[in-house]
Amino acid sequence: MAVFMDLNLSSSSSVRSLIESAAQLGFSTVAINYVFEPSKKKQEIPTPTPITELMDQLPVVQGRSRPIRVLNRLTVVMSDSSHFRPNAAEYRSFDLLAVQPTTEKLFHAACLLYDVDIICILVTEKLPFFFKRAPVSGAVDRGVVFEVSYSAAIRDSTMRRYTIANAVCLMESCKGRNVILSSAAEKALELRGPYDVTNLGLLFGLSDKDSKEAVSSTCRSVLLHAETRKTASGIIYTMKSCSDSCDQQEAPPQSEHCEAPAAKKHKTAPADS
C-alpha cells in the first residue's frame, strides 16, 4: 500500500485542523511549512512551532494503525542571491530547506549550485522566465525536486490559468521527473486526498504513474535527500550502543594456567625412561 504525503501545509492559525484533516484523507507524512521573504524589512527567520504545542495527540491516519507524521519544513523567497544562506544555523531547526526563486538567473542557481531539497514553482503570477532543459536536468541529476502546489487554483480563476500553465511548461522541461505535488493549504477545505491530487497531476501534463509518485515514492525520496543533506558529503552511519548482552557475548579473559591451544604448543621430545 502507497505511502502519501503532501509536504506544504501553510503554518497558519488552522494549522491543528490541517493536520486533522489530512490524516482523514489518508496522507501518511505532512510538512508545516514556514515561509520567509528576505526581501521584507525586519523579518527574521522564523523558528518552528514544537508539534506538541500545537495538538496534545497525532490523530491516526485513515486506513492505518499508526499516527500521522509532522515535519518541518522552510521555504525562502528569493529575489537576490544574498537571500539563501546556506551555512545559517536557523536553517537546521526544519527538516526540510525549499527555495522559490523568483528570476531565471535564482533559478538557474537553485538547479545547479544550492543545495536544497525543493525548488518551488511560482503559481500566483505567470512566470517571467521559461525553464531550460539544461538546469532542470542538473537539478535532477543532483536528487532536487520540483514542487507544484494546487491550492491557489482553487481560490482563484485567474491563478487556476497560472498554475496549470506554469506546470505544464515545466512537464515539457523535466518529463514528469522528480515532480512533487503539494496542497499549500491555508484552510481544511483545500485539502484534496491522494487520489484527487494524482487526477490533477493528469492536467498538469504528468503521466499516470509520475502522478501517483508525485504524492508517494518521489516525496520519500526529498525526505532521504534532506536526511543525507544533513551529513558530510551525504554519508549516513549508523553505531550500535554497547549492551550488556555484549560483554556475555565476549569471550572471557585467558588465565595464565590455561593450556595453550594445540597449534601453538612447542614440540618436545619424548622423555627419557
Second form
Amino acid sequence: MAVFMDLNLSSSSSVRSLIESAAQLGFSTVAINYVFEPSKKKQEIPTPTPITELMDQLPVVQGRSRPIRVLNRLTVVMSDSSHFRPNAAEYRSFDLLAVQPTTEKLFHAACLLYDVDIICILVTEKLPFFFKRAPVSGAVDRGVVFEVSYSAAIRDSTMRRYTIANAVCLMESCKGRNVILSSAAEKALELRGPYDVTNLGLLFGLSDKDSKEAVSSTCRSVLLHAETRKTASGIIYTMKSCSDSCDQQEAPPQSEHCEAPAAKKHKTAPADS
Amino acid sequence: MVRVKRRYLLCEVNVSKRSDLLQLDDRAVAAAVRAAVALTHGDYGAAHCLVGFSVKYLNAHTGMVFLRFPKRCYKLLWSALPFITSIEARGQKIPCFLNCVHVGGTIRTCQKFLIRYNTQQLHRMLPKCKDEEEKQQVREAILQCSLPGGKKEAFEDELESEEDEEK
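For comparison with the form predicted alone, provide the form predicted together with the partner chain.
In what comes next, the whole complex appears, and the chain from above leads the way.
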C-alpha cells in the first residue's frame, strides 16, 4: 500500500486541527506551508515554528501504527527575478522549498535553473502564459515537480474553473509526470481523503496511475530531492556534532565508506520516478 | 443469472461538531450529492444520477454512508463528491465533507469492510480512554466485532458501544 502525503497545509492558527484531521484521513506525511511574498513591502522570510512546540504529541495515522510526520515548507511568490535568492541562509531551516512564478520568464528560469523542489501552479486566476514543452521537460529531467492544489476549487465555483483549466493546460505539456496534488487547506473541513484526491485527479486530466502517484510516490521523490538539495548532491552531508564524538579518531574513514553507496541511492531516486 | 452492475461507495461524513451528525438523514445526503453532481457535471451528470443512484444506509452515530452508483459512471459521479461542503438537513446547514474509505461491488463486501474499519476505530479510541471502566467497555466492544453467526447483532452492538464512548 502506498503511503499518502499532503505537502501543503497552510500555516494558520488552526494548524493543529489540520494535522489531526490529516492523520485521521490517512496521510502519513504532511508539510506546513509558509508563504513569503517579497513583492509586498516590509515582509521578512518567516521562521518555521518547531513541530515539538506546535504539538506535544503527534496523532497516529489512520490504519498505521506510526505517528504522522510533519515537515516545514517555504513558498516564495516571485514576480521579479531578484526575489529568489539561491543559497540564502533563511531557506535552510525549511525542509522543502517551493516557488510560485507569475511570469513566463520566471517560470522558464524556475524550471531550468533554480534549485527548488516544487513549482506551484497558480489556481486562483487564469494563467497569463502557456506552458511550453522545453522548460517543462527540463524540470521533469531535473526532478522538480509541479504542484496543483485543490482547496481553492472547493471554496468557489470560479476558482474551480481556473484550477481545472490551468491543470489541464499543464498536463498537456508534462503528460502527467512529476505532478503532485496537495490541499493548501486553511481549515480542517477543506481537506479531502487520499482516495477522493486521487479521483479528483481525473478531473485535472491525469490518468488513473498518474493521479495515484501524484499523492504517493511523486511526493516521496520530492522529499528525496529536497534531501539532495541540502547535501552536496547527496554525497556529503554536514551536521553539528557534539564534543564527545570528536574524541573518536576512527569516525571519519568509516563514514567515507558508508557514504559512497548512499550517494548513488540519492542520485537515482528522484530521477527515476 | 446476470446482475445489474453497481458500485457501492462507503463514505464517512466528517463534521467539526460530532453532535451535528445526529441530524442527518438519507434524503439530505442524497440531495447534497445530487446538487454537487449537477454543479460539477451539469445536466449530463444529473441525468446519470437519476437512475441507479441511492443512499443505501446511513449511520447517524458514526457518520457512515453507503452510496450506490451505477458501475458505468461511478468515477464521474465520485469526482463530484469532494465538492460537497455542506449538507442541509432539517433546515440547518451542516458544514461537512465526505471521505470515501472503500469502494465495493456488493453491499456485503462493504459491510465486511465497515466492521473491520469500525474495529480499527475502537482500537484508535483505546489509548484515549480516561478511566479503567471505559477501557473495559471498549475492549469488550472489540471482542464482539465479528461477522459470522449473529452478524446483525454484533454489528449493532458494536456501533452502540462506540456511540457510548463518544459521549
